[in-house]
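In the form predicted alone, a lone chain appears below as structure tokens.
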Amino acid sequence: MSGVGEKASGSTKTPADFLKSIRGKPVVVKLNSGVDYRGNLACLDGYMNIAMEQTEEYVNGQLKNKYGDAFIRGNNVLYISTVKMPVADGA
């Protein structure tokens, strides 16, 4: 039974240290609502509170506003999730 429930990685990420390695990063922050918002993440707090930058409102998957800056009470969040950067061809 010896390794059963045990990383293979010596180490163990917590949600905690992935929120803390994706500040200042380019995001996607999807409400229960369903409106998602994409831009950078400037930062958040522990009731998950989120400050953004470069922000964009996305309805049904329509770009409907841009806003400089945003602010997301945190009960309103459904999660965050990293956006990967498409890469250009020829790279």
Partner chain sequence: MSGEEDATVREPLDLIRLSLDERIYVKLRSDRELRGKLHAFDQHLNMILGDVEEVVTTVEIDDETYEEIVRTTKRTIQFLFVRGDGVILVSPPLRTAA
The other form holds:
Amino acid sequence: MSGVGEKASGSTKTPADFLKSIRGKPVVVKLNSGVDYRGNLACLDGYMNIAMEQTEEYVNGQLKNKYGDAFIRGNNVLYISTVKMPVADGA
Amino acid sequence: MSGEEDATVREPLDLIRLSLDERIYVKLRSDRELRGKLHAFDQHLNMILGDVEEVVTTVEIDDETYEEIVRTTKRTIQFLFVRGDGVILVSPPLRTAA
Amino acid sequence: MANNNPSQLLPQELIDRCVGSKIWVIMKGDKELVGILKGFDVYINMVLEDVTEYEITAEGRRVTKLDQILLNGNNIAILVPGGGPEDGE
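Next up, can you give the form predicted together with its partner chain of this protein, since the form predicted alone came first?
The complete assembly is shown below, putting the previous chain first.
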């Protein structure tokens, strides 16, 4: 199941490790369409389906919508990114 | 799937399960949005919705001024099936009845 | 695990050698990313660190810096070990 990531080298972080480490944390989810979702990650599954809380939708960097809870279908996901600061970014 | 009634969100699809018989917001590809009552869904996120309001957003360019004209078209549909592969996002109603 | 067809194993071995170093990812469509590869799985979903994302839009190139990401393997087109578009200059 774990593919090639079986060797126990110290600094490697497989996708599974990453997913474990970001639960409950603020994240940015970028879709293939270019739309960004910022919020707290509630949980996700192997299809990269994502449940988020306090989600903000950004189109071209502009806030377009807010959702209390949001389910994002995994096939649209380009990446899931950690954010250093809590969800507030002036870039 | 487990048939137990459980109010916790362990996997993303639990969020949808907890929205059964509630009005939800669905964002679809090609700038389509739906608001309706969720009657049923499956693991692909195929969904049956009732009392649906569909909003389609289109952007046209004016032939003379080249301005972008954003148009929204609304219609209501009593009962429909949504194919899961077109779904981008689903947002349940706010459940925090504080 | 004795597999006599090396062509099935080799691409993943190649990516495995990139773990810990810089990698340039070119996506289907107008997106590219450069970052340090931390790990990957059978779908070539990748964990990248200190990422620079390049988006080619109608208004020009948009650059975004990211701390750590899980990149969906689904839309990856090309992987270039070593570095990105900026590094050769």
